[in-house]
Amino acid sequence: MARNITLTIIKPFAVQNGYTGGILGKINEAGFRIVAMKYLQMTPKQAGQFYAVHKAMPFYDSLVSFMSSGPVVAAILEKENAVEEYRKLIGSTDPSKAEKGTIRQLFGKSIQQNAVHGSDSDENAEREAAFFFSEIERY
């Protein structure tokens, strides 16, 4: 049964620069409920599995390397129309093109170091959430 969820990952760049609290604050202010959250560091193998949909893309290797370069915060967020609402909150992948006040505009540095990952569809949100969290870890 599908829920109104999306997955976010606060990326290594944002965690290392102390942006986790600010990003979580923006998520809370926007009315999302955090139903699961953990702090972890992915291995290159885990990052490769998570981003396997991009394996044929030229940026795949650098993405896997970056996402396994340091700790991340993964969280399942719940809200009506969660995927669409979160995509609006985070803004464009390129922080220089993101709308003022969006998470990526405020906390991102580049297309790769754009502060956060956000699911791009309801189906991917369910798959991505299951990658990081079992049902018993969700509240």
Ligand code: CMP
Given for the second form:
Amino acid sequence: MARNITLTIIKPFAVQNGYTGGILGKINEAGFRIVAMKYLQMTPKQAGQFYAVHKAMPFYDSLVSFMSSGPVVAAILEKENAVEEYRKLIGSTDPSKAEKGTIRQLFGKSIQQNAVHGSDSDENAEREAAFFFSEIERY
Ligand code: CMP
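Can you switch from the form predicted alone and show the form predicted together with this ligand instead?
Next comes the full complex, this chain leading.
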């Protein structure tokens, strides 16, 4: 299978608590290559656009507010079968249900503050990667 990409965001709570290094360490150990990475704070409008697919959900406003509350680390990760492999590495959306040793189990606090985002399909990975990075920011 061809190498492909996924998009991750280390969320504000995890950045504020100093988990960035630990999370990047797990990503490196699992064999992902970093194609692009940046440290930024989204505006509420940008966070709303990123999560537009969840607009109808009851947690949307709170998610947008949380995701724009502080700086995040966004990165494109490359590996064979990247989307599925990364979802395995991060574990279930709810950290209390995430498998032992997964990033969300180790660093997450709640469903919303679940340490990291990971793309859920190849199509969304491409769309989400393009949201943060232009072609000349990818190596
Ligand atoms: P993420 O992978 O960033 O993608 C969408 C986010 O919505 C998800 O992680 C969670 O942080 C959040 N989310 C999903 N379900 C719920 C829920 N039931 N309550 C609150 N937040 C949720």
